[in-house]
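Only one chain comes next, encoded as structure tokens, the form predicted on its own.
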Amino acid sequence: MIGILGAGLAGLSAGYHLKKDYVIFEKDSEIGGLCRSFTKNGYTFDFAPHIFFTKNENVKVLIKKLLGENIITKIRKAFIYIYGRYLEYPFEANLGGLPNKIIDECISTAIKAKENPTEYHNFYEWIENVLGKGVAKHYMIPYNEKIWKYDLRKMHYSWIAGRVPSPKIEEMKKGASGMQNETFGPNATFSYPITGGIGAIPNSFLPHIKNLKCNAEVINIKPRKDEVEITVRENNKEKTYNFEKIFSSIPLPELFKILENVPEEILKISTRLVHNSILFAAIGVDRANITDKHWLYFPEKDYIFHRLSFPMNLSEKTTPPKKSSIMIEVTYPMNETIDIKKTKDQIRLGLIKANLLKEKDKLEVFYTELIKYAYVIYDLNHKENVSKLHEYLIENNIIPVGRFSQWEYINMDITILNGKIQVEKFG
């Protein structure tokens, strides 16, 4: 018998692909983890914005099987709001519309970076030395400082591959002249459920899941020689289970807090992992068509949020007729607090300043949620520390699955794939 801790995408995928008997334990009353959706006053929102895209054929086939016709594919409309105007994403490939001085600076320094490659040792240096100091100054550094809330010179660059577009000089010049006809990045086309929000994806696993316990929080894990004993609080009652091994999607720092008999050095390493947190806000607006965009990036300090997404443009079924909806992300450093009321005021003022809201707009929903684990941060010791933690866990028949147990910045498709891969490797 196998135990699976957490019914997010990774845990559900592990259960779906396991050939052995298993039990999934989920501490919340609903499945999905951060890929849940919720409805308020007729508006459907996700717990922090998500879209689905993948190059993996196995995942494509699985999602089609699970969702059937409940999915729509879109051509990305993502823009950057900067210097009072919208630039199509990515910034460096769509410079047209900026002042000529900025365009010249971005292109000339990009040419210099490509013609005179310089070694880099951290994310800040990667930005300047690969993309050029112009792109770094005007967009990449301010945006990344805003989203990560962490010193970019103390971040590694190993997570970047496949995430940050790096157009050729010819493509930058084409974009600067307003003649860009290329798309960049893995999410140039993406998919989204027609009904149910992004939560439709984890919910689509349910008919295939055999043994699921919600409201079941794992409070203690005791590895033994040939099994793993866990204690679970189910509806305020504690119960003990024994498994030959467990697959855990619990965030690594939380996992080691409930794991018994861990060597002191391993415990210390688990406290060195770095992440940030997020205040997520969901707004329902009693006005139609506030924008035709899917999402927007905001690198400037004048705006407290770094990204906005618009559910009504992902699927019209998320939003009542003649209304609009917004999902807002505001990150803050780990182990710090955030003033919710002040932040809500800053969000509203920022939306008005960006000409997305009007003073007189009626907000039918203004919901906020604090999410402790938002983005895994790749500090300079990330690889070494995570490797040691994973090695210890696997030696004790505890198999990490998913973003926060793998402690990697992975998207939904790789999270699903990770559940499958780990089961095939260790199940």
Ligand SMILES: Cc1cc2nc3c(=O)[nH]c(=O)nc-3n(C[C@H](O)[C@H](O)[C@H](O)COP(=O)(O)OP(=O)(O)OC[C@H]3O[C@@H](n4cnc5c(N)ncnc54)[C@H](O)[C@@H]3O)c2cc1C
Contents of the next structure:
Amino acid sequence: MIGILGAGLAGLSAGYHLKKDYVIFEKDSEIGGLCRSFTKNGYTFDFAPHIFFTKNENVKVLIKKLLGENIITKIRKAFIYIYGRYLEYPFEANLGGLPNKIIDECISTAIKAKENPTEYHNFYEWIENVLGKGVAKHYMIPYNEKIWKYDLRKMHYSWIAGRVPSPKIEEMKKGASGMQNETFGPNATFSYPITGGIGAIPNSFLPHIKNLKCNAEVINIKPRKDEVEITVRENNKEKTYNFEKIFSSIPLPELFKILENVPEEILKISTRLVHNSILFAAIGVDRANITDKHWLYFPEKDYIFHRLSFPMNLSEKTTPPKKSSIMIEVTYPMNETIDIKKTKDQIRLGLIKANLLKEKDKLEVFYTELIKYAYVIYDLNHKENVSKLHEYLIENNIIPVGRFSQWEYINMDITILNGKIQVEKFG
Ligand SMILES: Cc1cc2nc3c(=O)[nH]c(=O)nc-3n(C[C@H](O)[C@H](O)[C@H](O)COP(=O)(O)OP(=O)(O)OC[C@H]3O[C@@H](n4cnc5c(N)ncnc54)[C@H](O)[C@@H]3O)c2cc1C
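Requested next: the structure of the form predicted in complex with this ligand (the form predicted on its own having been shown above).
All chains and molecules follow, beginning with the one already shown.
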């Protein structure tokens, strides 16, 4: 018998692919983890904005099988709001519309970076040395400082491959003259469920899941020689279970807090992992078509948020007719608190300043939620620390699955794949 901890996409995928008997324990009253959706006053929002995209054929086929007709594919309409105007994403491939001085600075420094490749040792240097100092100064550094809330010189660059587009000089020039006809990045086309928000994806696993307990928080884990004992608080009662092995999607720092008999050195490493947190806000507006975009990036400090997404343009079924909806993300450093009331005021003012809201707009929903584990931060010791923790867990029959147990910046597709790969390897 196998225990699976957490019913986010990783735990659900592990259960779906496992060929043995298992029980999934989920501390919340519902499944889905970060990919849950909720409906308020007729508006459907995701707990954090999500779109689905993948290059992995296995995951594509699985999603098609699970969601059937309940999914639409869209061509990305993502823009950057900068210097009072919208530039299509990605910045460096769509410079047209910026003042000539900035365009020249971005292109000449990008040429210099490509012609004289210089070594880089951290994310900050990667940005300057690969994309050029102009793109770095005007967009990449301000945006990344805003989203990560961490010193970019203390971040590794290992997570970048396939995520940050790096257009050729010819492509930059084409974009600068307003003639861009290429698309860039892995989500140039993406999919989204027609009904149910992104939560339709975890929910589509449910008919295939055999043994699931919600309101079941794992509060203690004791690894023994050939089994793992876990204590679970289920509807306020404590129960003990023994499994030959467990697959855990609990964030590593939380997992090590409830794990018994961990050597001091390993415990210390688990406290060194770095991540950031998000204040997520959802707004329902009593006005139609406030924008036709899917999402917008805000690199400038004048705006508290770094990204806005518009559910009504992802699927019209998310939003009542003649109304609009916005999902807002504001990151903050780990272990810090955020003033929710003040942030809500700053969000509203920022939306007015960006001409998305009007003073007199009626907000039918203005909901906020704090997400403690948002983005894993690749500090310079990330790889070494994570591999020591994983080695210890696997020796003790605790197999990490998912974003915060793998402690990687992985999206839904790779999370689903990771659940499959881990049970095939260790199940
Ligand atoms: C802001 C943001 C935006 C994102 N946008 C996208 C996107 O656009 N596209 C995309 O593909 N991916 C996106 N992602 C990534 C995606 O959300 C994750 O890859 C995926 O949801 C991770 O699933 P998981 O199961 O690993 O973790 P989680 O969803 O965190 O699931 C872990 C589960 O474990 C449960 N749990 C925790 N502790 C216990 C305990 N002690 N006992 C029992 N249960 C417990 C939790 O309640 C939770 O349900 C985004 C992530 C964030 C933060």
